[in-house]
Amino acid sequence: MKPFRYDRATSPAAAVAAVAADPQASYLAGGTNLVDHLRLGLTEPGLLVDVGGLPLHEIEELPDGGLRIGAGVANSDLAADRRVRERYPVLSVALLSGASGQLRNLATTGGNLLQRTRCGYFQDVTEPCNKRAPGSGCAALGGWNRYHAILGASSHCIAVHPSDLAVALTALDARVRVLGVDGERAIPIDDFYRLPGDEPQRDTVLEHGDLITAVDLPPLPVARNSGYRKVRDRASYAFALVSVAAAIRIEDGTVADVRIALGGVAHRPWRAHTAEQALHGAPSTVEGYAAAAARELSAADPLPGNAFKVPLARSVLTSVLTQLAEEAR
């Protein structure tokens, strides 16, 4: 491991003004992810910035009647909340599907927003993965690629990204709180994710010495009814091939309000626009919900490795919605 400088800081303004003045400059908390890189040699930081002691480990309520969580609050504890599983199940369920006990004991809200793909070409320095080394090449392409995009991907990259929890906040319409050297801005997590392009290593629109302070729920009267599914390879800590969040509000039989997020479909969590729009007003049946699956899907440009997650995914999400309606009635 290249050695490296550590800096515990004592205010979030001193965390950035020590990241930004240092182009090779990364911010630690929980390190369930950073940890991992520094030990493949996946990333060599001259200056580790701890932010881990910042008073940024409160869940807030806030004036409009949603919530704050401070961008060091465990996953752990933000699953055990009792305003969170009674708003916002979707949250509660999303986080634990992630990860063993442990490891939610000590990964964050802002580092779990930022965790990096777990594309095996890009754990791996002695494959090319434009993500990893830009201008490389992506071995996912002719290589295995059963984990990766069907949504949204680019000649550069196929990876997912690895996040149940973004996925939940995708659905709830979150806003991602970001301090940087120019002050303050709330950015909503739909806008915070980037597709590949072709600049794959670029997973979010942050800039460096951005710091992730709060994550902002609004107050969502629809997703009191709300749930989360992952669909993996075995039963516990594995990553998602398809995962749906989802809430929905039932009146006199017709859907009044519906909010969708899938993952392992795509480089950022996928807010499905189109199957809310088409289902927004429509009667609530399980032939409806499975039309609007069938419509966001149609946008799919899989690879023989994983044409398996079209169907999956169509199918996972007609499940989940008409378990919530039936729920709701």
Given for the second form:
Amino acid sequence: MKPFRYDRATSPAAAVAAVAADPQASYLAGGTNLVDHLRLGLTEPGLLVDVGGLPLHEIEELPDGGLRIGAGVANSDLAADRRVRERYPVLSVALLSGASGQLRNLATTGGNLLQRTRCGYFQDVTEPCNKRAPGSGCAALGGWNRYHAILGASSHCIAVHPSDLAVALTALDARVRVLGVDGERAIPIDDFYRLPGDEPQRDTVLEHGDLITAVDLPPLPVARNSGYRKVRDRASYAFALVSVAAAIRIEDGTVADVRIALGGVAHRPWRAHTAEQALHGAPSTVEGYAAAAARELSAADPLPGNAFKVPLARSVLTSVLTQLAEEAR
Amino acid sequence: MTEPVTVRSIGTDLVRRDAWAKVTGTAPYAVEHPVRPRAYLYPVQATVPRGTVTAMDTAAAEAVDGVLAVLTHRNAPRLADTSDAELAVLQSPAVGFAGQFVAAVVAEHPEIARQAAGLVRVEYDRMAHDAQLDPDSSELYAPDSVNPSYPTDTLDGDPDAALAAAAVQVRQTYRTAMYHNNPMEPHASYAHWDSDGLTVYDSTQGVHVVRSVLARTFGIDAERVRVICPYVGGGFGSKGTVHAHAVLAALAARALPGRWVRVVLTRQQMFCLAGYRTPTIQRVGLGADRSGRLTALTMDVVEQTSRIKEFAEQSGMPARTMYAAGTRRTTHRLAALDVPVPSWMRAPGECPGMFGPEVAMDELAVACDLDPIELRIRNEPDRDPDSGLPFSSRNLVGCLREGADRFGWHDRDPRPRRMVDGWLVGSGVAASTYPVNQMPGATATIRYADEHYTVSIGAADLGTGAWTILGQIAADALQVPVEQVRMRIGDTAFPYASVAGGSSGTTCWGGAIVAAARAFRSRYGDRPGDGAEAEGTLPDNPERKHWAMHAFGAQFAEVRVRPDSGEIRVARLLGVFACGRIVNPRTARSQFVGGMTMGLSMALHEDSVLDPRSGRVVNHDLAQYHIASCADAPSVQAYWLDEHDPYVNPMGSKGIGEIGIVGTAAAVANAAWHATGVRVRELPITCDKLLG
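What about the form predicted in complex with the partner chain, after the form predicted alone?
So here's everything in the complex, that chain up top.
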């Protein structure tokens, strides 16, 4: 831990200007992840710009029927919002399956998206880790990797993204609104996160100084029939071994619309495009869901320590789709 | 028979004396005592598992404003006794495990100490190391004895031949994981030297233990060391022995006379510096006739210890006593590894050592087509198979029967894989046991003044209820209302108390208080004057030569498993125990339920993952080292039999702090088999092991 300066941002633009101007600066929101990292010496910013006081705490209706979630909205408030619970239940359930009540009260929407992997080697400065110290190696590859990636990993990094919220947002085609030095832009969440490749230190496409201001949810009727299932090693306060966010609409016994994202399997929330394509227009049957799940997982490249995740993800995805399809009838 | 105390307060559910202080946050823990002036220590830890420090650059750390001292093996005060390698802090450049202290920074503020510690540069000559427990290693050895001083091996007859000839045979290998005690209050000390000597506020299960160890280590008279610890935020054995941080605090305080030097281990540091339970590999053999009567029982255990200091967990012990068997062998073999030093954790020996045998009994029951309760009843011994002595009391069968009634065992279908509401549901049973231990020397004083009896003894309450129940024992021994008793514990200014370990506190400290009360009454009668004072010391109990003394219990688990994921939850846990007289039902229930919950946690969650490449525990925090959450333990019920044992002590009580964790994991594993048909022999039972 080293000394740092602390500033309270007065406006989003001022916050961006302050952080963009200082390569050692970092945003601070709920602090539930960053403060741990300061203690552990994983990051040593020279300046913390606190964005907790910015007016980013509202959930607003969008003209197109979607919702805009301010980046500062607490996870517990977002999970409890009636509009979210009615129109995007997957989001509420995902949030409530994460962390603990105390953490959800502090953790923000933007911060949740930018939380870092919980890989034990990443969190220990005495271990090699390409995400924390690029070029130092990956201790997880030959070590304890029960929780690690089975899809999209590289020889540089096998970490997984820990967020539950981000998995639900990925299934919902959310757009992340970002304010940078060049103004505001919206990034589809499927383009927001990266696979590790040879730059695992970069979790997202954000540049230094970029500030998440909001997350937009599109109007999505299919999302009213959605759900989130999280498989974990204890009933509460545990990260996902595998999670599934899904929404489905059945018309005349066939799949009219389906959205699927997996958590706990990759460096990013994993949008299951392959399974979705296999299911569009297909008959709604258990066999069909199982086959789609198998196709999605056929790309898996597990390690001995996490090979169980492949059949686990296949099985749970099949269950979730089957159950949602029954509820859709 | 011991001379029994006539009970009045004993047996009532008196509210904890410390309850109000605890829930209002006013009970001071080790580093909450308002001492001044303070200094704050943050350690530098070895990053290699074995080797030698070859160079150390402390200049940058020393240059930080507010740094008072940087201690290394070069400049730290010398210790008088370095025979205990765990405690020979900063005395040599040798590194025996990753995480060992190699330097320490003391500063005006904790943040400054931590920052400066990060600036100390250390170079090592790294040696080849071994941090992997391998049951087939050629370097396994037999220790001279196992904790605390039991025979390493026992042999009765020719069990291999009997096993080979048995009509029904179970031969399996069972594994328990490495576990960390993880009390809520971290290991923490304040230390202060002046011309009178050393004073330490410590979080400990035995102030007199800390005093004698620090006195020996620093080469001063014990009378010059005072250790104070009125409250402990949990210990589970990890505060029963002195660990390196307490020596480091005293060492730093010696370098900074007049300052109270504070050391608080972080959660991560507790995974290498505060002891842990060794992983065990248990090769169990059960041979039986077709009716289930055991003809052979073998329990061969492999465990680890650290190369720098031996601790031999007595995991084979319960197999020596639990069941009658025609022939029997128990052995312990150790691997000395370059790993942190293992130590006590709640029910060392009994807790891991009842996993393999109690699952094996379940497997034998299935093989014999017998109810597992009936199998245990058929193998009930009439004397302790280990010592040959009769039991002072043994009510395992009573616990099994009472538990079966309460749990609803009788309508159980023994076939596995029953499905209820989309979940696989199963039930399992296992036995619990724990010896009645007694340590010598505990002494108490009783002084009368202002119509109150003040009882003083250096005992410890780590959440067990000792504050409360010792007052009840004193009240009954004096034959006065409990309101007239004032308790003073947790300070070496009070008479000697043995450690809060081996579930022996009530026996030892209670016995001392009874002796003091009897001395008091015989000297002063029923109308003492102000200032009347008497002392009593725990007498030897001659009955211990004539009787085997153990507590027993039975635990029942109902588990639910999701068929599509293998996720397992314990829907119900129910235990019935026979532990002599229960001194306080309120605090006793808390001990049983706490032990059982910890056993549930061992069954499903706890698992310290040691990376053999680094010798470090990877999941060294409470986000990654899973302990059962409230949602994992929806129903944990504890009951007890009304057991009268006139031989154990004047209270008729047996220790209850540890038995609750014994057998629990086996009950859960047996229930998991009944739910799924999958026999998991390696803890923890996680979804991947059950996913078909």
